[in-house]
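Below sits a lone chain in structure tokens, taken as the form predicted alone.
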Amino acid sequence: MVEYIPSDHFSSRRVDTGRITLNVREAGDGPLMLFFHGITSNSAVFAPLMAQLSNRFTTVAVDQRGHGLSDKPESGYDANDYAEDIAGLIRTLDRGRAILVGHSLGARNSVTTAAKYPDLVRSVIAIDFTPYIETEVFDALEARVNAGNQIFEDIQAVEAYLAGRYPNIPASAIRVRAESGYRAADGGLRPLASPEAMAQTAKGLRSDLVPAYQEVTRPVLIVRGEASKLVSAAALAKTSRLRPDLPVVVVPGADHYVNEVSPEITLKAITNFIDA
């Protein structure tokens, strides 16, 4: 089942897979490449990206479960659950391997689907997760995820939430959050996000990635910003001395939003992989 909303960069649809219907962004023509995003954000948030790739690549933002504008069961948070999302799409979309570009719980869904269905996938960019993300990291980000679940006044108090939340990502891109990622309710403006979903993937990234990793035999890039604090200097160390082959790109002055934070390097770094 299909159900197409214009934009104007982008159409969107809701693409059902037989196991779950998730909503994506989608643009351009070629080889196919997916979009997706970290916890509590949605597929707007690639659009720059997707604007720039689209004269090669058949580009596809997604809504992951939970997320967004796409299904939100009661439960199915894991690396797992996702990763079968992720093969359900591409064998709906039917057109070929794809190239996985994935932001944080986005970038540990596709190195997931990479190892598990290594026919299915090109080559993975995962951008700011990695194994052996300390447990404090990980008990910071779920405080943070948790209080996002709140009723705001207005898009104006939408925008200067998120704008103190992630004070590095410009205000073009706080703006394509708080219009995206909000809905009217109870007199306000609440997160599309299920606050149920988000506890529970929370609590799911903190499930062992080092499997993965040792099995995955797609090319996978590591990306990370030099001043993420979600991916620490020794949780990077610890990831490639884990997987020597594979390269890593670190973007100088981005924290953990590297995609949104520096657009510009993300896109060399994406082709100049994908080219190589």
Second form
Number of protein chains: 2
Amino acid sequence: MVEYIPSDHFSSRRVDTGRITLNVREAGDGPLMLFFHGITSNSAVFAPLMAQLSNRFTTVAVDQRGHGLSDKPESGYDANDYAEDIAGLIRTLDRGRAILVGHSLGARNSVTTAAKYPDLVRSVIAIDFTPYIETEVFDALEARVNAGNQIFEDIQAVEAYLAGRYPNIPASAIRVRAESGYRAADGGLRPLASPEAMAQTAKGLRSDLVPAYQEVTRPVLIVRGEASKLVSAAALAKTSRLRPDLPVVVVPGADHYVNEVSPEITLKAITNFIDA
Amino acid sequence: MVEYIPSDHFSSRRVDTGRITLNVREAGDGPLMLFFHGITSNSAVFAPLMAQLSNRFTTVAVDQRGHGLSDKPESGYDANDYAEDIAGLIRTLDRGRAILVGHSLGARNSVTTAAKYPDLVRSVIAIDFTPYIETEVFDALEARVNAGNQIFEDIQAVEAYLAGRYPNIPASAIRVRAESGYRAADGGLRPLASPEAMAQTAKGLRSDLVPAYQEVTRPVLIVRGEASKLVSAAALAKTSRLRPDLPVVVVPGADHYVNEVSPEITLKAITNFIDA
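Mind sharing the form predicted in complex with another copy of the chain? What's above is the form predicted alone.
The complete assembly is shown below, putting the previous chain first.
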């Protein structure tokens, strides 16, 4: 049995989609807006955005497979596996087409879902993940992800580790990650995310995203952190050549972790897109 | 009495807003979408977009003051004059908030209107006009505009002139401009747009657009032609610094005349924004 430290006041529940059971945090009412986190993270990171958007939307942040308190099958961590989970969740929630807000892994999964199931998706806000990410960037990401599989003495040790790994994320958001992403085990704290799932997911991020971007017919807003080390300016430029009709927001000063580093601009970018 | 050559099959009428009478071309039904042309141009240039959008929207392309078959007062060609016309037209049409699609002068006027009257505007697609346009760019524009005040022997002479002035606009769109923008006079063809109004309008384009961009709360999509000589890459970058939350589309291969040079990408950019 997994123990965990609750990190926010949003109601949390597990949703059985028939295919997998996913843990979600939810708040609000209105059109359905789903949030999908990056690799090793979980649904709690979207609390600041949900707090601002739940007065107008049914906001549902999802622990994706292998992460948080959701199911962690031994295998099945490719883009298609994640996308099928999202499609199943939208069908299970049965509140019509969903707006998908995804960061990194979540962005990849959201665009993949929109390309495959346009009838389930209203639009996508794809934060800092595009096609054409360079091999050496994936190498560095994979090393970082696998290095996260540690046992920490206490929550302060977790925060210190996370602060070093994410130097631009404010302390309050680091605390959310620390409090929501670890479980007591073996006399210390271990990541809630399954190390095996993370390793497979990191490998799966390398698969070609060009076909999904070519195929997607639903509106996609591409958001990039100006200082992102994951999506280079060159990768974004090539993506815009591929799909010049997709609007782009570049967030000044933000690195890869756009929604945690610059929540206000992220919020305004989302509403400018959705309210147009 | 003005004679003119009809250029398309959209129904055309003059709308008295109380403040001014404007000529509009209109088609379709649904949410209100207004189109505003660039300096010296007229509403006919939006026919290709209207043909694609009028199955979902009430599309209304407007001859702005001083242009086309609309009223041409002797003075009053600043941003505020144009914006008041737009506000008056939206009120007169009485079909709720309008989506404003503006090119160049029309983009300036649309953003100005949205900043001043957020309750009348749903969103803006601002094509190739931003703050921070350089003085020498306005100098060149003003010279070009004033050089257009000529008498032409026949429609072929008009087309030859326009093809030289707009080298990237396809022949079919040049023909639309030629057939819709001139009137028989003095044994030849003269621009429908008032030369005095054009001179004043060109001067007025120089006024500071930063306050309107700072103030506007409605969603604005910024569209730039990648090869635009009007909006430089530097002007766009400064605009994005001012309002990093506003999404941007850069159209490859297009110059300033984005919607005439690249109507398909313009159309997709509009619908991606509106349908999100």
